[in-house]
Amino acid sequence: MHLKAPEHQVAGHIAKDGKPGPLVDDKGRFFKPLQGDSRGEIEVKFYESFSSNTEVPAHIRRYFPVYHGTQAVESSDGAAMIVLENLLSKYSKPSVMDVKMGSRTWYPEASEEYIQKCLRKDARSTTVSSGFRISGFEVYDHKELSFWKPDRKLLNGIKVDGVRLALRKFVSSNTLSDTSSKPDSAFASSVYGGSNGILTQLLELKTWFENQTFYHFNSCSILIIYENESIQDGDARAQVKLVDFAHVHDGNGVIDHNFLGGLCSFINFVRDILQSSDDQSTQD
């Protein structure tokens, strides 16, 4: 089995200080290191519960990676890994954005030290004010014919205007590394709009979250993906996926207002970008 580091990772853990990072194979699978503390157990428990939960509608399952169990990986010193669907395996030039959801990123049983750590990080971003933050993104630059990725540390410190700028850059065709140029949002309608676009998918998720009480998705992320190879022809192949379930807890019959609030806020941001793009197209 040939394994390699993923090419388009924009957030999350990487191989560092002797600890293994995520890997992908050539069969469409993603290997995520099983964290040694309770987080690893929690994530496996969630995937096993979600996979067998017959009350989760089929149209909602498509927003979650397919779970293939756990496996010890020899090339990572026998480290235990969660084996998932590689969400990017069928994309040749993907643009990817990771959005961490919720105005509270810690879980109920967290230690005071962990809560304070989260509070400090959340306060520097839009987590508290907007209910989500952009953890990272990578875009294919159609002018430079290469991928462009902003510095993650700078990205974590952006406020509301910076979020709007990032959402515009994510769907733009002009040179992205040039900070003086205004993003053209050329692909906004193809990616965010339409019957299969990001906004439609987010609204479908919102409807489910308004009712589901099985799980509370603490510190979970939404991935937004689209394909640049076919975007010029109007085929964005845009998709929304939920990832990172190391802090998911049982809902106990209560709606996950933390995630739902962040999702509603993010929907409003995307809708505003789409609307302003449509208005600009009308003026042009």
Contents of the next structure:
Amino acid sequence: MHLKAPEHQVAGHIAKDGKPGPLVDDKGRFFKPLQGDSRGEIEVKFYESFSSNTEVPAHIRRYFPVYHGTQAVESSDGAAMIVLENLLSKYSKPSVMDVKMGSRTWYPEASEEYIQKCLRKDARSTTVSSGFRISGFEVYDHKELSFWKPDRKLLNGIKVDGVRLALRKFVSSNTLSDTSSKPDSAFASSVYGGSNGILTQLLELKTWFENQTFYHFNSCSILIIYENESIQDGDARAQVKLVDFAHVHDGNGVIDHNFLGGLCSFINFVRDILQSSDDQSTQD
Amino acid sequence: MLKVPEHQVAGHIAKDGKLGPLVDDQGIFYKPLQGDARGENEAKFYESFSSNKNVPDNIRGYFPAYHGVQLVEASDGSGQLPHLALEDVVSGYVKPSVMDVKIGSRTWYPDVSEEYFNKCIKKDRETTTVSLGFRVSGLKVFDHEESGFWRPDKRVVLAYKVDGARTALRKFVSSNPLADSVVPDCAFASEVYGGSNGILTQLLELKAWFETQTLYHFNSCSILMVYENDESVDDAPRRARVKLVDFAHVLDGNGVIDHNFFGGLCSFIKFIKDIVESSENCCENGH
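Now that you have shown the form predicted on its own, what about the form predicted in complex with the partner chain?
To see the whole picture, the full complex is given below, headed by that same chain.
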């Protein structure tokens, strides 16, 4: 089994200072180290439950990574790892964005220390104000022919306008590191719009969240992916995926109103960009 | 002639010489402008809302009509004080059952004082606000067997957990809310919550607006539910009505939807929907 570090991680843990990070193989699988304390356990428990939950409709299942159980991996000192579908294996030049959903990342079952840590982070970011925050993104620059990633510290301090700008840059073709030029949002309708675009997928997810009471997806992210190789021909292969289930708890008959509120807010941001880019192109 | 409203279930009450709202016999509700910024903020909201052309007509009906600020003899004897003159949403009802539900998984909002934040978050965590996205603030329900009202104490209501909130919502549409040892009969669930003019239909209309409106953030606002119990007239309609109230903490939306209110509203809708569905199943099974 030939394992290496994934190329396009935009958020979450990476292999650093001797601590294990995620790995990918050449068969389309993603190996995530089981996090210490209860988080790894909770994530496994979620995947086990979800993969055998017959009440999850098939069209919703596509928004979740396929689960392949757990495995001890030699190159990580026999550490146990969760084996998942590598969401990027079928992409050759993916642009990826990680958006943490919900107006709070803490939840009643968490420890007081964790709750306070989350409250601080939520207040400093757009989580409280907008119901979501951008954890990270990487976008392909079609002029520079390379990937660009914003500075992590910069991202942590952005406000609502910064979020809008990031969502525009994410679907732009012009030079991204040049802050003086306005992002052209050239790919907005291919990526965000259309019958298979991001907006359509998010709306499908939203309908499920209005009724499902199985899980509360605390601190989960939505990953947005699209292909740059084919985008110039209008073929974005845009995909929405939910990831990071270390804090998921039972819904206990209550909908995940925290995730739903944030998702609805995010949908509005995406829709606004799509509409303003549509308006722009009709004016040109 | 002004008097203390009969059907207040939450908020300040003008009792025992305290300052509180008053009603007249013309269907107007007078709410004293609170000393701090809150009264000013509420008046500012009503001024803005009543003249905001971007609010659709069908949504306007969910808000009390605004009749400006008027000088009125205060309930605590302190003389003429400015009061918000509003539509009295329960006038015209003979024996109304009323419930006040505070919507949102948080009652605080960005940029409040640390003191206010701590007060709010403590209450939010102790009640169902954090867990359900809403909490019951108060209610009074007419009991058809006892011919009187069930009006649980405020402390009891604030101690509700998920099951308590669900039971209160069931009792709200029951004919026997005072009977403790008996299961609430949900006798009026389909007439009050269900139907083409019922509470659920109205909540869904509100929800559609909240999915895209970025005009206001309704921090700490309540939904009031009212319906008629008077049976002196045969087949009297229940006239179930939803109204949004309490706008002391409303802020500009600034281009962002009120995701806090929206999430809580969806959770509340799910609870109501479940009660309607289980009461329909009850009838089918001949209970």
